[in-house]
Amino acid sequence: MTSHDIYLLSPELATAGLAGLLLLVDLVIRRKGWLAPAAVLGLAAPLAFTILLWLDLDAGRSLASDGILSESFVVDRFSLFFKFLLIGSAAVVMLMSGGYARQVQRFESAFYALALFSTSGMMLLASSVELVTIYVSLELTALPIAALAAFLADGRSSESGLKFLILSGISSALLLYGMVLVYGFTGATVLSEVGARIVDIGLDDGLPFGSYALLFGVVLIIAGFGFKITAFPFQMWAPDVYEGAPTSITAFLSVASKAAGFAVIMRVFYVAFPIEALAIEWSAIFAALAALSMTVGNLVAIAQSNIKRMLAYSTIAHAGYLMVGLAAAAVRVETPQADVGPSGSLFYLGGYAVTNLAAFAAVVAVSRRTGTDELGSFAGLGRRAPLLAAALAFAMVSLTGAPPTVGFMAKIYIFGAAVNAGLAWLAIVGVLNSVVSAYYYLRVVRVMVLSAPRDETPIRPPLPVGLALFITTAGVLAFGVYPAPLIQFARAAVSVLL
């Protein structure tokens, strides 16, 4: 490995070594009251590389691997942009992490080394080319879930991590016998040569994808990838996980998992997938993936009492919607609108990032107070928390995508690609879908302002979890009225896969 290939690995490593330099710290000093602080302000050190490797590519420098990473990684402004979303997105679960690692002081320091680690793979994730990378990225970023979900170890918990251990296992096994497929039919691991081999083999136009093998490999591929992005069917995990899981993994689970996953999902298809006859295959595979994921999502969480579960079940339904855009691919053609589909994806993950962990950073608050994440502990928050109140209101009509939040500039964006693509069926259900979520979403704030509260002491948030709250609730509000820097970063981000 060359100097420059650890300059590109360098947000990667940073985090890491961070993870392992708080294992090693812990050993030698007793106040775990500066892990927190310290697993925050040490995310400046990726955050850095990262802003180093952008300006190198607005500079026109040659970011090209030259040693071992060459055919596996790659640093473009596609995976910069996961980069910056996924440290952000940390250094806020951090911040609202302190109150379930005190719990186990022990092994406080292990908690939030896990947490880095898993970002650290999710940012591999974000870069890599190859197949057998991105298998190994995906492990590196499941496994500490898996005990960060059984972190508590109560009951609940201890069901949470082990459900998520076996069932992304599975998922695994899915997913690596699709990409064994794809190997078989085309020889190839890289995605770039995958795709090159796929033309150069011909495919039979009588067959859905030319070949059952590779229409097999794909459908494997995308449930492996599916249990990833918690999208119908593959959703059968994330209510129990969401509700066992310490809430700040949870909200890590529902945010930084998520954007992982569509990182890999359009890389996997857009490059390794490009031919025009493909493209339209796959594309009706999300297309009819996201209408059903909209519709059960928000379906079933109208039933649903605990807010954790109502929020597992509404990132099921915002899995629905992400996938608008990469149905949308339809319209790659060198067109002015080609970029809208993949563009709005990573819009909408952006401010889907903001809302749901302004959601969470709320619910924190109110949970370690009343001690309960069901839904009646909210009741008079409005009362005993006005501002609490508010952001978390704030947040609910965000997700439900009405104005002047960035959940409905997103929502506008999304469907008006697949407008774009011909597919308006598929945004009236996704409009039809927003109305219906409008339900459980209000009756949240319903409870907070009309209900009569349990207890009036009032709720103070601890200050990390109200600085998050605050940062995440000003996102929601910024990019709500000004979404064009995010807009122009999420087209510069997908101009590379185009």
The other form holds:
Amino acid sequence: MTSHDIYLLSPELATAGLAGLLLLVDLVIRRKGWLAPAAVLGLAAPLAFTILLWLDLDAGRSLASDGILSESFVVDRFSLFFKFLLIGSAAVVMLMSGGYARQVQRFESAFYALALFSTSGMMLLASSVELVTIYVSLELTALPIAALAAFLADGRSSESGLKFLILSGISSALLLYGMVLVYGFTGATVLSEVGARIVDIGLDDGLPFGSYALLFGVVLIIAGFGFKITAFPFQMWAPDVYEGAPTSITAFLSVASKAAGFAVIMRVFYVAFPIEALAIEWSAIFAALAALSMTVGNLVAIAQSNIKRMLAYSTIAHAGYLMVGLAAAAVRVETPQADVGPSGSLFYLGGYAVTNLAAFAAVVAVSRRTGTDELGSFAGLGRRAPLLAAALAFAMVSLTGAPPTVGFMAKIYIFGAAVNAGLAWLAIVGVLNSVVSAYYYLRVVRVMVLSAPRDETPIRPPLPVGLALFITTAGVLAFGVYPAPLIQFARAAVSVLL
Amino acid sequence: MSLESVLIVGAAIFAIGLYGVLSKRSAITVLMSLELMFNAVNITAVAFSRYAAPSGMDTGADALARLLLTGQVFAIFIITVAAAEVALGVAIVIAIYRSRQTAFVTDANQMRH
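Mind sharing the form predicted in complex with its partner chain? What's above is the form predicted on its own.
Okay, now the whole complex, with that chain kicking things off.
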């Protein structure tokens, strides 16, 4: 491994190194107050390396590896976009984690270290271009999250961890079987080689996907990734896991883990299953999954009375909206604006990340105080904590997709991409779903404003949680009013895929 | 032995594992079934690397050696990661057993559906 390779890997290495450092220093220093600030501020190192790599790309310097990374790992604007997103989400998640990490005193440093290890796995995932590497990164992402979900060691938390572990194991097995079939068919595991070999071998027009090996391979791969992004019909684990896990980890799962999942899906489908050969097939699959995920997620969310469960179903619906962008991407050949589909997905992911993190930060602030996640405990929040209630209401408006929030801009952009790609029916399904979702999102606002509080004591969130809430809410508003920078960023990122 | 027969064995073990994961009550049996699924994938990967040079592929010594290695390396990674997964799984099962004196996944239902 050359020093250039180490430089290419530096964001991941810095993240994992920070995790190891926290564990080591924790053995020496007895007081624990420094852990949380160190974990958050330490993320400045991977952030700095990511910025350096981005500047290198801007300056036109080559970031191709000349060593052992050359076939498995790539640094391009697409992966760097996700690294920025992941580092940001990890920092916000750790800001809101304080209360949960302190709950199990002896292992406070392990909480932050596990979250950082998982983040480094997600960052690797965004850069992987080879099937074995993708699998190992995926497990590096998932296993620490299972440990974190079970971290509180009470009944619900352990149950949530076990469910996540088993279902992520099943999904990995399905994914691996699909990968091995693709490997058997093409003789390659490097994504670009897989794509080239599929074109070389040629596909039989009479068969779905041109060959049974590819049919099973692609379907199993979609099933495996579908678990990670909670797409229907692979979403059934999400509500239980989300409810039982510490709330900050729920936020991590719903934002960072999903973003990494989308990164790898886009990479695999663009590079390994090239649009020229297989576009229509996977566009149709993603369109169907998108419509089903939105509808199922939104309809079941209406019936929920626990806010974490409600947000779990809402993330399923948002996975649906995100897949609209993937479905739209495949038809690019005929449209002048080639990148609206995939850049729509990235823009939506950015907007969804700030919005959902804001919502979860508000939930953390309230539930740490009231000790419950039931919707009823938010009654009268408008009087108990006006700013907190306003921020949560704003996040709900953004999740619904109404102006002046980033949720509105993202939905306009992604549904526009669908219409542009000739998938008008999918855009209509999406708009109808947004209307349905307004019912349960705005119910939260109604409870906060109109219901009488059970007790009147004001709620003051701890400083880090308040900070997380402020940053994310500012993001929701800023990108809602002026989304151009984020859109430019997303378009620059997807330009490497097309 | 032909490639087909090995692939059929792999597919059968995968199906048995999937059935076990979805139907068994004991968390330990579920983890064992999961292990079956991973090992079925290993059999398939190694079989492909041993028997199959996909049609039309350049079958020079280099390309063949690479093909052979990739499948086996794949299997080694799967074995390693599966071991980590099971270690974590058993740890969580122990945590559940301590708080509830049961290792049945059907009893892990504190949350509403």
